[in-house]
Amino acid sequence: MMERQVRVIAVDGPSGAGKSSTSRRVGEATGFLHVDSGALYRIMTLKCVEGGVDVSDPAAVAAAAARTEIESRREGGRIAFLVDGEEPGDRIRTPAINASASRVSAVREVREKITSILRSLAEYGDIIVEGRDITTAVFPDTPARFFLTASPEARAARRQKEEADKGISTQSREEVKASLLERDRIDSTRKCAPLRKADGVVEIDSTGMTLDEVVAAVLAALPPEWRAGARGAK
């Protein structure tokens, strides 16, 4: 008997567009494990920052990435990533990491290593993966591909609230917005797997939408057989 092929829901978009919240909720509704690919890039960035690596030096970043070993394990409805035997938690969510993540993420060796890690996660079963090149480079052939976006103002408000809720907010709304726009610029112009809306993806502008509405839109656009039994699907 042939084994059922693992299903992948791919979600791309810029920071603050609602990828994480949406992906977690869609994963809960469908039973797919949530994968935050950004956590992997942030872990690489953390190792560079803590190791005193110049993130503007691609060769130094590539060498640091080669030395970094990341483990994965299933935890409830998600796949968790560990470095040095533990999850880094909010250490990878600080403004300092935000400021350097795009430069680290632009290094080809980093992207190749993380793409390999992400593709290996199919061993856990059906997954919903969020990031910036999931629909274009990592899982371009999955029939469930989405691009979430929102206005810069909405994205900045969400990111500032997220940081405030975690007690790590140090920037004004305008500073957060400027940081997001700079990250957009770097992510969309990098040579290796830039952030872009792929042909054939379902685009959802979440600016004026509630989280429930965005989740419902994603569920409604999944292949019919994937929606069977999903909570909230129509």
Given for the second form:
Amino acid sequence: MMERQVRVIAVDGPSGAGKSSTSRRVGEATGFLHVDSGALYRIMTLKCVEGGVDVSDPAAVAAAAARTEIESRREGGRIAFLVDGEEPGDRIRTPAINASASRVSAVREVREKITSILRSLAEYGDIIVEGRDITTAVFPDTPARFFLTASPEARAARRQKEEADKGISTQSREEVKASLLERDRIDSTRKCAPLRKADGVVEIDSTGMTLDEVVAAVLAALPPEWRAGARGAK
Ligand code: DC
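Could you output the structure for the form predicted together with 2'-deoxycytidine-5'-monophosphate, given that the previous block was the form predicted alone?
Then the entire complex follows, led off by the chain already shown.
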């Protein structure tokens, strides 16, 4: 039997650039399952924080990651990640997790474990995966690679609204912006698979764009046969 090659849409960019909203919508339009790879790094961070692990100690973080079992399952249009039998929900979206996630993400063993989880997800079928190293390290050979950006002000404003709407933080816009820029700095300067714009990716600066416009831009840049029947495609 001929097996069809699984298709992957890869989306990278800094915090608050709109990767999640865009990927969810493009996933709905194309039927590709949405994968939020940041959730995996956040789960590793949660396990460190809950376990009292010093996140500035890479060996301790690597040991905690080796003990952490993450399961995946399909939930509607996305892949959900479970730890200790449940989805951690907003427990991985707090300012405390935001503050430590970049340091946990810089540890090589953590990245190796998560990269192998992400590659194994192709068993679910076509996927749209968002993160920081999806276009450069996890799925560098896929023909659909995007780099989403926006100004720091726009990104901070979005994140602050999201956190306030969910009731998980009362940080000011300036505090949210400082925390986000510090994460970007660590994510972009780490040794192992840093956030960077790869050659050949489609770059979209969403600062002055609506979500509908960003989604349409992504759909328009997909290989034509991938968007056959896609809703919202131009
Ligand atoms: O996208 P996010 O804010 O949920 O990501 C949380 C952290 O994980 C952030 O510090 C960047 C890191 N991350 C990463 O290093 N590589 C990925 N593919 C996804 C996220």
